[in-house]
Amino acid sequence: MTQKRKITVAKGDGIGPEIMDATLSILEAAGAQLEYDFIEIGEKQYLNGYTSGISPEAWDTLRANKIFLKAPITTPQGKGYKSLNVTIRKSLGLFANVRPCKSHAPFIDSKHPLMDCVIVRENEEDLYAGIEHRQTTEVFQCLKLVSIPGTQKIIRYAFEYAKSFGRKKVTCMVKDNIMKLTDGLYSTVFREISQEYPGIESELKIIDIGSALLADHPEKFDVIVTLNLYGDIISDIAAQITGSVGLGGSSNIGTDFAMFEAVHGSAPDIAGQNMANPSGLLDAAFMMLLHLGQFEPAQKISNAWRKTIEEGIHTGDIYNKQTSSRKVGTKEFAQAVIDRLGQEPQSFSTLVLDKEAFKPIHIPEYQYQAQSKTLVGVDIFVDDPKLSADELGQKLSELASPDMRLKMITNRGVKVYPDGLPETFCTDHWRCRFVSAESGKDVNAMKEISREAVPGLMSRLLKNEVDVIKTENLYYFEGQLGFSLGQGE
């Protein structure tokens, strides 16, 4: 008999304990061989002083059991509550959030009835770093993190699925048009690994035309990996099309960690009224018996669900007149799912896992290559309400030093000065560039600046009551821009 896992079970806020009340049954039914740590997190963990929504105790279970099966939890509204999944992800590594989206047409309703796509979103980096600052009066700034090895890492983890799972094609959706450098990475990384994988197709989208076309022809696609905010906007895009959102699980992957939730809310209007879907849940904890190699009582979960689905048994949020047969509540229709246990659908697909087929998805590790690089420059941000462009630059330009020469001033990224446009409005919040006095317009051709020129200029600047805020300094790495250019610049 196989030995059984322990895990880590947290039943959440609002519906939260009843649909994983109603899961846990259906695993029990099925034979899956679990065990479960039960922690509290959440919004009494949050109540209790604990700002991430989730106590010590609790950690020390997690990264003990190293699988978690989460229900929806409710944060409270107010400042200096941080989000406990982003907490969690981030924590323990958990890179790769995996969302399934396939459409169950004729009997959950769906514009898309062949709609079968797999979202595999960045988890770590990205505007979700949370890294904000307000810099002016006028002014606040996100800053977009993107490192090769969290790069490296999700892309290759798409192609790895893919080929695990019998996917043909992997889209990589990104803006590289736009921020050149850090969606730059993505299409250039991607565009590398894809040549490991020529068994399986590869393409390259913008972001928004890509999630037009998802939302339009959703069977174009197979599986898509993207940034953390795309990724974030475009699966759940890509759930609701599919008839509900409410019926989405996810996986969130790590090297040793992985947790299993459900993509919806904690719906506290409905809590404790034996009306919530279980399936969303129930999905998550589908994907986690296929982590496990537990794949029998996978499939027979499965292929109980789709006959129960197909047999018109619906909780109200996917009621429906013409293809529903009966109304049930969450209890019921867990239920439902335990009496069909080892039965197959006969409109939907069969489901039949092979275990040879799946094989352990294996991210080798990150190998770091050293790159030189020169320094030629430096941005210095500037708060000033007063001056206009042209009288910034001008002052700007007799302070700096014989060896640094003010090149440029942006504001909001487009170029203000010198010979910027009267029509171009402008905040309190200017980023101004200086460079070696001996480069020319060519900025593949700058010179290097000593590393004590930045601290230099800055203190000039400071005594002649120039508010800097902020200094970015401007790099070539093996030779190569490791800066964006102004607009007009």
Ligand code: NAD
The other form holds:
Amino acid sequence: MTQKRKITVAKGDGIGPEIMDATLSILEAAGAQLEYDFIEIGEKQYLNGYTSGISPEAWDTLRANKIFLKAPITTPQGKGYKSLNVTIRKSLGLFANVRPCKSHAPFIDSKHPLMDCVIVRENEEDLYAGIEHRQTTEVFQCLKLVSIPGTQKIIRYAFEYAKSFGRKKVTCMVKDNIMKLTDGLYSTVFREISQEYPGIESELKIIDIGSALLADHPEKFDVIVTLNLYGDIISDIAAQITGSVGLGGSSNIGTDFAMFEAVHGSAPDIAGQNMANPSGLLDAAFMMLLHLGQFEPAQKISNAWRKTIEEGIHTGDIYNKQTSSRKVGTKEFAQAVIDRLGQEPQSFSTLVLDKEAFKPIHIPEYQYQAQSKTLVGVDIFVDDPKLSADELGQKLSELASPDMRLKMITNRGVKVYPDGLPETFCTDHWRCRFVSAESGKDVNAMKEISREAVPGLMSRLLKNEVDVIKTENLYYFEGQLGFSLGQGE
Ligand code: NAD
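I have the form predicted on its own already, so could you send the form predicted in complex with the ligand?
After this comes the whole thing, all chains and molecules, with the earlier chain placed first.
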């Protein structure tokens, strides 16, 4: 007999305990080789004073077992509470969020009966770094951070996932026509890594038209890989158009740790009433069994669930007179699945897992490769509500000399000096680009400046009452521009 694998389980809040009990009863009946360490997370722990909703002891359990099956939790209203999910994802390095979105038509209503795609969302970077600042009276900033190791890991994971699960195509969605450096890194890495997977079709799409196509023709997509924010949005769209957000599970995968949960929340409106659909959490548990290599119970559960659904045994959220035969509660639904373990669906296809194809996904360790960088200028951000673009431009040009020169000023990204348009609306937030006095117009051939040139310039500005709010150095990396150009530069 296989040794039982110990995992951490949290029953969560709201409908969490009901759907977790239902899921564990099915896992047990299907012969999953699991042992559980239960931890308490969520509302009670937030109110106990743990700002992330989890106690230090629960952390120890999570870290020891490495695999976490989590029911939804309720985040209390009010300031000062941190998202438990974000804390867990970041602390345990769960870089990939994987969400399969499949229709179960005709038994569960969907406008897109053929839809069967998987969203692979980067989980740790992008605008979700949560680094925000208010810089002037009028302007607020959120930093979008994208790294080479983070991008390589998620894109390689998407291709490896496609390989393991027999998927045919990977689509990368970005906005690299606007964010040429950050989203541009995604498209560059995607093009490079896709070369290593000649058996898998690859395509790049701009996120706006890509999302529109996903909402209209989801059956055209297979695996989609994208950045954190876009992935957050499109994975909810995709889950919703399968027919119900209540049916899907998701996994959060890291190098050593993994967390599995339903897509939906704690549904306090129906908690404690034996009404909740446990299918989302069961789907997460199914993904966990595959991750652990327990294929037999995984296959049994999937087939029994399909049989239950096609027989029309449905919880209230998916009940429909045309396609349902019986409306059941959470417990009765779980029992119906248990009663069908070992049976095969008639209308849905039977799931047969190819154990050989499921090689554990291994992402090679990232090797840091230093690139030479050359300092060629500095963007100095200035708070000024009074001066016009021309007045500020003239003042800063005088203060720049003798070693530096003011190349341009932009306001919210648009060039307003020199030769700005009077129609451009300006806020109190100015980005002022300084380069070496010897640099000409060619942005690819700017002269190097010394490190001391930047604090020297800053001190001249400060002495002349210029309100400097931040600086960004301008570098060439191996001769390539490490900064974007202003609109109109
Ligand atoms: P929700 O997903 O809990 O509920 C939205 C609607 O869907 C409700 O009408 C609910 O009754 C229904 N629903 C959800 N799951 C269902 C199921 N399994 N069976 C039948 N019906 C179901 O979203 P919400 O109401 O916006 O959030 C409630 C709480 O959940 C909030 O505190 C939120 O912060 C939290 N939440 C937690 C997670 C998580 O732990 N991963 C995710 C999302 C929301």
